[in-house]
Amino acid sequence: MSDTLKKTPLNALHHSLGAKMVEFAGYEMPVQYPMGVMGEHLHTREKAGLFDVSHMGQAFLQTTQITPGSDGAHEAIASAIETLVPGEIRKLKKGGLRYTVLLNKEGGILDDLMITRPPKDGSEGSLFLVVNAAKKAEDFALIESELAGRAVLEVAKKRALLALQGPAAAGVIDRLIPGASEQTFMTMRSFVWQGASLIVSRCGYTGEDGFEISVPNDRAEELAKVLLADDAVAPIGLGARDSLRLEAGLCLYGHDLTPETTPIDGNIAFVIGKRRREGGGFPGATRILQQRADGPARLRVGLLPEGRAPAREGAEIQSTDGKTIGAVTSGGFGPTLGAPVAMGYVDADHAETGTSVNLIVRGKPLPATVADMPFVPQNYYRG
């Protein structure tokens, strides 16, 4: 393992737990623990898994156009960030989260991210951002450049990020932080745990109920150990994180979403808020709204291969008469289903659920069916 790789505040803990470490987005990260990917995946679906996602980029964005905390401050910061994303940020209530995407001028996706309006009184004019690890330097540079004179970005370099996911997560976190489980999906609250300031969001990327906990770097290992001491919780690596999000039909940036992909192509048109659909005002709006009206030339779809052999990223997708119609962007074995699953892009003419296609695996056609996503039910807590 290269000595130049960055390390999260939980690096020593991963090693002590017997993790197999790999390079990911410039960091040394755990891909699996002794339980193995299959066991970790099923444990998260049945109980609760703890993920180290401290490599993600966390930052606070604050308006400079109006006094923070005053009337109109939220509208000022929301209007600023809305010049870069198609999400409806102005309507976010205190403590509300929004999943959205950064766009280039052609409407292509530069990254997907979470934007939160802090819940505290007096925090008007601020937003909390979480972006992907591999893109955080580019994302933050873009935001600073494009919003210069309107907002200032403060990267939260001294904060780690943990994800607690699974049906037992709410009970676990409530035993540790009473009241944390009262919040609903896509909301955030602030807590103090043994003197440490926590930002707790009810969200995640597994399809299960769960929480993401932003914690000061110097308290991250302590918090992780307390969570792992609960019998319901096991440490989970990148391998199971990938299979969990794939079963949940969730995109991985750089694979299922790229700068060549619009939100319409990517089948995530829900990121475009109603007001934004009507008024535009975001990068690539003309192209994206035209696609929304006319339909895209290609579309991201779910795929269920027959048999047991998985189709991996890059596998060619053909129509039953042998015509190339697309490619797989994510694929593997779904432990919950006990069968392979995949997603990829196909010509719009072949995107209807139930369409028969062939996936070219090791040079041979593997029959598959276009399927609805998610492949397993999503279990978010909506109250």
Given for the second form:
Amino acid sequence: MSDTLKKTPLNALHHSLGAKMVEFAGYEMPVQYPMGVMGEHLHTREKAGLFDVSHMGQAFLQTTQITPGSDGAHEAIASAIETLVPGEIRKLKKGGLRYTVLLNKEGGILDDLMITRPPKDGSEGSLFLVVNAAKKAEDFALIESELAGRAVLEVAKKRALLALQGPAAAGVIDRLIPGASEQTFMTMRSFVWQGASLIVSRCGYTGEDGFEISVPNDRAEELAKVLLADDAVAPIGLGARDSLRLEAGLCLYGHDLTPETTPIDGNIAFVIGKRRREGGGFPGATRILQQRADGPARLRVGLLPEGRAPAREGAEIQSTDGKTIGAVTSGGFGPTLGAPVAMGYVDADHAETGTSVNLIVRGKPLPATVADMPFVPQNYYRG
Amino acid sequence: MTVKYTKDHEYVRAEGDVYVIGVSKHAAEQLGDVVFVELPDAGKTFKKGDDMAVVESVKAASDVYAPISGEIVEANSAIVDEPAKVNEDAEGAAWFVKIRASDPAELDAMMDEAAYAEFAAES
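Could you present the same protein in the form predicted together with the partner chain, rather than the form predicted on its own shown above?
First the chain shown before, then all remaining chains and molecules of the complex.
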């Protein structure tokens, strides 16, 4: 593996666990461990999987317009970030997470991200951001330049990020950090674990209950080892991370969402807050709200191929009478479903659930059906 | 029994007057969990190097090329029904096809077991 690749604080641990390492977003990352993609996927759905997602970008954004911690500080920072995202950030409760997207002037999606309002009194005026690894440099540069004079961005370079996902995750984390399992889906709490400050968010990218734990770099390996010492927990690589999120119907940026897609045709209109649907004020609002009113020309849908052959990214989607109606943006085999699964964009008049289509695989039409997502039930903890 | 290997990680094993073809154990390990196999029908003919079969893991799809020219006399439907067998016994029960070779001299250029072991260790 090239020496020019960046390494996460868990790099040595991955090697010691026998991981097969690959390049991903400029990092040397584990694609699978000896258990293999299938086993890791099923283990996560049955017990708990530990993922190193330290390559993702973490940052704190703080208002410079008003004293942090004072009345109105949250409104100030929320109003600032809302000029770049369509999410409802102003009404985000203390300790609340929001999934939303950064938009360009045309309403195209530049990245998807998590925005968290810290829970502690005195932290008003700050937001915690987690963005995709491949986009973090661009995202942070955009936020800094667009919000210059209103906010400062501090990239959390000294923090690693671990994800613990699966039905056993809550029990595992409770033994480590008593009380952490009480927080509900899409909330964050801060904890001190053996002197290390942790940011624990109940969220993930698998469709399962779980947590993302931001931990100082110099304590990351120790925390990972403690989590892995639990019988329920196995290390999981990027291969299973992808098959888990695909079964859960979750988008992979750069594939299912791109600058050419909007939240409307991307079928993630929920990222637009209710107030924002009326008030706009985010990049591309005119186009996005018009598209929302008129209905999009195409839509991201789930696809279930017949038989066992997976249809992968790039496969053409045809109507049953042979017209090109779209393309697959993510596809593979769903180990939990025991069948191939895919998602892609189709013309709106073929987007209804149950519509028969053909996916062109190796030059041959593979019958498939437009299907609801997620492909497997979500198991989020809502309290 | 002589087994020969290609640089594309297929093996060819003489069995009576036909050759048994599949992917090497090393290739199966590299592929990971096999979830789909597509094989040609008996009677089809291939030239050496033609796309002959497809094997897919959770991660990716790979083409399997005809290592020698000839006619398919049998395809192993057991691995179509249970693709995971390829991970269990790639060079045994999970063979792909049997071919009647039109030019057995094509085997001469292939690697023997020792040469392939060395090649696989480096790839």
